[in-house]
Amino acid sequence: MKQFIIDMENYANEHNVPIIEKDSIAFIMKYIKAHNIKNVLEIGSAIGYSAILMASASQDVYVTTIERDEARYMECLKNVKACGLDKKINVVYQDALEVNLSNVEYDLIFIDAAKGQYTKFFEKFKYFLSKDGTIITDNLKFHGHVGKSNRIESSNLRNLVKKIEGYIEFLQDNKEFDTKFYDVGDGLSVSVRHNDNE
């Protein structure tokens, strides 16, 4: 399993397609466990490195990922075959804001992709959340260019990281949730809902 993790990331670099660092998986692993989570929902498979990372955190994590990039569903799809976690993977070749979801509860969800539709993402999903769930989100530094993006010089990345900024505000105001900010890796924020009217 070890090898096949370091052959996935030198797929992710030579292919130029977006992982999750190491730190941050590693704080999202550690939360698992200590959580005892056992269903997860994860936005954004890509090649399905931190999905596989997560359904391996316990032997009870099951791990529902989407995925709307065929090539990076396709992938997904082998690499989660490959090491033999097929029953505890279940991958979607979809739009995530257009999947239809009924009947479920998820005690982590783990936000992934799209960085501009971050806030919609968050506002979909939380209504799949079970009563004591968790939403974690990645990329909030976004590579250091959040709180600076009155001086990035491209239009398209400044928009990107003003949304980021958005949401980062959107969580800070959220009355329905208490969010907490890591300095992880490329930036987490781990968000709880409140349960005030318990």
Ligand code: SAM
Contents of the next structure:
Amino acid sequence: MKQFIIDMENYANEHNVPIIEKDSIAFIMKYIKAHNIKNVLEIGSAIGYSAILMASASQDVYVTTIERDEARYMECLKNVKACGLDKKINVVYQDALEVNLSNVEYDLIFIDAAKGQYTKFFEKFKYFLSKDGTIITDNLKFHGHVGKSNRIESSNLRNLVKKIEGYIEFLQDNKEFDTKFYDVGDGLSVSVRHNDNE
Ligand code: SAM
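For comparison with the form predicted alone, please write out the form predicted in complex with ligand SAM.
Expanding to the full complex; the earlier chain stays at the top.
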């Protein structure tokens, strides 16, 4: 398994596939174990690197992961099968904003897809979170650009970074969830829904 993970890291590097940083996935795996997470929904599979590691975090954790890029979806499926995790990982080939989920609840939702759409993902998928569920989002530092958008010359990058800054504000102001921000990897947020009945 260790060599398989290293091979995936090398593949991602050689093919310019963005995957989560090692410290961040280690943080999430620890979170899965510590909170007895059983069902994970991941938005943005790429080649299955984080899905495979999350599914390996404990014996009884199951992952559904959504990817809209066909080549990456195919690579993800191949990797999931190759490491024998096809009973624990369900790979869905669709745009996450168009996916219809019904009668399912996840203890953890991991948002790691188009950075400009984080708020939309959060607003759509929070309805599929279990009562004490958590939403984790990656790349909130966006390679050090977040917090400095006004100084970015390229308008595409500036707009993207502004959207991430807007998402951070959205999380900070959100009355339904308590969010903590962690300076791990490229920046993670952990949002837990208030449980007003307790
Ligand atoms: N979580 C992966 C990992 O760490 O191994 C990395 C995911 S990569 C940062 C983001 C992926 O999200 C890309 O492969 C991209 O094609 C996919 N993506 C972006 N927007 C999406 C959407 N709306 N629905 C599904 N997938 C999307």
